[in-house]
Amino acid sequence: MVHILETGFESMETSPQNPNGSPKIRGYNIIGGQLKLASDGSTFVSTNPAWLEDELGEFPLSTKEDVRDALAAARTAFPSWAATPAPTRGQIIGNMGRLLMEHKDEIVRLQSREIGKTLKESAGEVQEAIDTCLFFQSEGRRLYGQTVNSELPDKELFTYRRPLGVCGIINACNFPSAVPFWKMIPAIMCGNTCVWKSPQDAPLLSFALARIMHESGIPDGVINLVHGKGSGAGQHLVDAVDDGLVNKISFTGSTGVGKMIGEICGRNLVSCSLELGGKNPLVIMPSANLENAVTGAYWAGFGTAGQRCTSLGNLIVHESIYDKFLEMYMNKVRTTKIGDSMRHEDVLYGSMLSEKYAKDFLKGLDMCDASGAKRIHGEGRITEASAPENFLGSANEGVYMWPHVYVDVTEDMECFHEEIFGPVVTIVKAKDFDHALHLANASPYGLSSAIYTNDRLEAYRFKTGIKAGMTGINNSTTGAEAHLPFGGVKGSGNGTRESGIWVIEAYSYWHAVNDELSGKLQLAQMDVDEIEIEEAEVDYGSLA
């Protein structure tokens, strides 16, 4: 094995120093246990969105040749890793999570200078990412199968779980520990070899996560990286399923790129795992602890800038304490703090993760205004002309949103069924219990959905009307827990689940054996001996 993370983070190449004094990093693919550059030579930078002076590191622009590469050394690693034990397995992922605490510090503090994601959440983030592994540990001592009774006699039947092959690894940059970890830790427990393309957002965290998987004791060629666009490298890694050199994609990031992802597996009966976006409802009814709803509502709708597939869409509130609600909605979001946590305390989000999702996002304000919904709060970018009370630093040095509430939202608008990533609210005005629960199933998503009410019959009634993959009462839409199922239906989703027990079944296939014993031939269903049933003579009129 190669040894790729020799010193910690200290033995990364450096070159140059940014404004800040820190170090610029070379960054590498890993394939096959060895770094290397694009086979064209071409490079990206990441830049930190929060300070756009600060660039943190040059990233190869994997090629096609290197995807392809990076397959085939997934390949060659399999069949010996396919065989290594569970229990074996799983004790390399213990070692993943004991390397993830002793450097946590160090990921935190380098994901929220890439991203422009609060060094709390952060810190939670990478929290998440030990929890799966730590999780994944006990699971290879628990990969089980099942021993079934054969009808016949000699005979014994059996059932095992198999790995698939080789897994593509695509997740977006919003999340970039926790994800590929969901995605990675139950692949590998299963057996199976991983192709990951990092986020182009993040790949310095991602090459940091991959040094860290291989100085666990991983063997080479179980886990490779490759740095590059969606439209490039992602694309050559899904274009390779039509080629037979990809046994499973799983995906998050954007519904319409799922589609495309799920059309080409499905024509190639490959599976695919597909977490994509939501308009997340929360409803708010007259039982409710408002002060408690208030702090969720805005919790939903403004953490992390808003940039979470869970985070709130539609803001549902009953019209009888409409206009309570939305005072002390409103004067909680005018005391919003923002700036760069690793410069600032106590801010409530930071910066946009990137310039490419600060344009998106001021198109989806664009989209708000023109489907008639009236805006509130917000005045777009943050600059220095135009910037809210508590905004913390200077404007022009990153990629700063106001926060934004959007009121007089009604279901026949564009901005009520459309996902729109950012720090944005769409609020719409219920009539009653069951005209929340319809507009909450009104958009095309389902991820996630959340309800504040101290009725326990609405409560049930919510949990159990919902077409969402996940359900919060009195709780946020946000957050998950690595032990529990994560995912959605309708357009947020095939089914398929992240997290918990259940993703076993995304990485595996069952595997029946039937043992025949008796040295014979024995035919199910037809050598079976009929069993004669007696007539039993009953006087029925006695059991009148």
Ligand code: UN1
The other form holds:
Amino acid sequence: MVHILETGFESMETSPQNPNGSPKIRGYNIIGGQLKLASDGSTFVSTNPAWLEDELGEFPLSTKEDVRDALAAARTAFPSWAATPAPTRGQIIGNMGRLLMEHKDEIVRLQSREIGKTLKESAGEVQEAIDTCLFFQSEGRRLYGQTVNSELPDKELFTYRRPLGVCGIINACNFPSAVPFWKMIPAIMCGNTCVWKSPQDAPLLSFALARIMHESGIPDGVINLVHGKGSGAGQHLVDAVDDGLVNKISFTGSTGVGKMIGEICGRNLVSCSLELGGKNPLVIMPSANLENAVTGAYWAGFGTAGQRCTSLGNLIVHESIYDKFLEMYMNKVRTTKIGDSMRHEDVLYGSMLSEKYAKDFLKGLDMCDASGAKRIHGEGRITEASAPENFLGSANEGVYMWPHVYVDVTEDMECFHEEIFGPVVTIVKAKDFDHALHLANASPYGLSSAIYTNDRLEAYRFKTGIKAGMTGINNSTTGAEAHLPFGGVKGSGNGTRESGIWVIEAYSYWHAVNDELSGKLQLAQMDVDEIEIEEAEVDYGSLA
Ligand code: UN1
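Let's compare: the form predicted alone is above, so bring in the form predicted in complex with ligand UN1.
And the full complex, kicking off with our chain again.
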């Protein structure tokens, strides 16, 4: 058995057979600090979606037994980690943040290579992971409970935050460094231990991040990593809830899978955090600064190739500025620079996250077409024969998509209601503010939302009338900061939040303690001194 820290990535290299000379890594699960292959030896390969010949590595396709071993390691590590003073846990988290800063450039490049996100966006995301570490480093020195006054003399009341136990962590590959840190950093700060199922399209990045976590001084078994695909390891982790092996599931992904996890957790009374899909609306009103509105709606729709859960879905434009806005918007969309940011500068977006995301996205376009919406820009997958004017590079090397715009979208269409993960915006015309607000609330989701207006009352009415977890005023739908509560309502989640102090509720429970010092049994409610009202003979009427 080899400990994760006894070996560098260099020694795991199999052959530098990739077109860019990058090594192909032999990746492992990390269970109780040890490097492990799948119990049945099976593996899968991680590929660069921007350059499909570039294979990043081979990873274990974890079996049920592997997942159970990881859960056992997390269970074994739990008591002593929970008993470690919270400020010490915070210090280790601070070390993670400093190590991430030190290796930021390499991590950023690795992330861009594995999921095709631009270097600029990967740098922003890794910064979000660093910010999370720095925030929770000092939270380890707080993790406050309360002292509460008793209704009885010589008795003290206290509240404490207690850890839940073993947490199963499942994240998507679109934010493969920030989101697992959003989950695991507060989880371990509260004293929990974790089994992390890496996203199937970002196993190497996850492996590197888990290594950094171990270098920071975290004890073996506190963070365990298992790789896997589709309904394999992730499903085994969720199924273990039925066997009482998991105390918390934290999941970011589709609404369908989230509901399934919620059902399993619900029947076992196990807490779950669910961050699910969104069909995020952005409203543009006549008083808006149109330049800013165009920039915000463009970034929200096409940044990250539209693959954020906060990406723009329905762009709702007031009819009086519709034509002008659309002209300005399309001028921008038509000049979009697309390509592999590791080889071309200043691209807005790169490849899709993987072939699987590309396939699902094309199905989403079919749904828009079948809905009767009018496609005014975009031709699906970028190929040698069909590429937008500012596509850089060779189309067949990776999985790239055109930016797409649909107009004449109405509330009765399926594409108005369904999330489509990728570079597409569906534009809806609104008659007035009330209609715009109605449209913004009409999808089954409630994650992010935004309005461009310079009318303060309109902004206020939007803020109070929208049903969403997050709202931007004169801003895009994306770009939440690491210390504000992140999450949604309706089909976007179960009300739990990530980030900031609010996430602590998701990874701890309140423990109320009373300490009876009087030397006798005092009964709450019953032995409490009753103070009588002393009524004086005052005629209050005469004072009026
Ligand atoms: C996600 O897409 O799952 O607010 C997370 C944002 C990012 C996080 C997105 N900070 O867009």
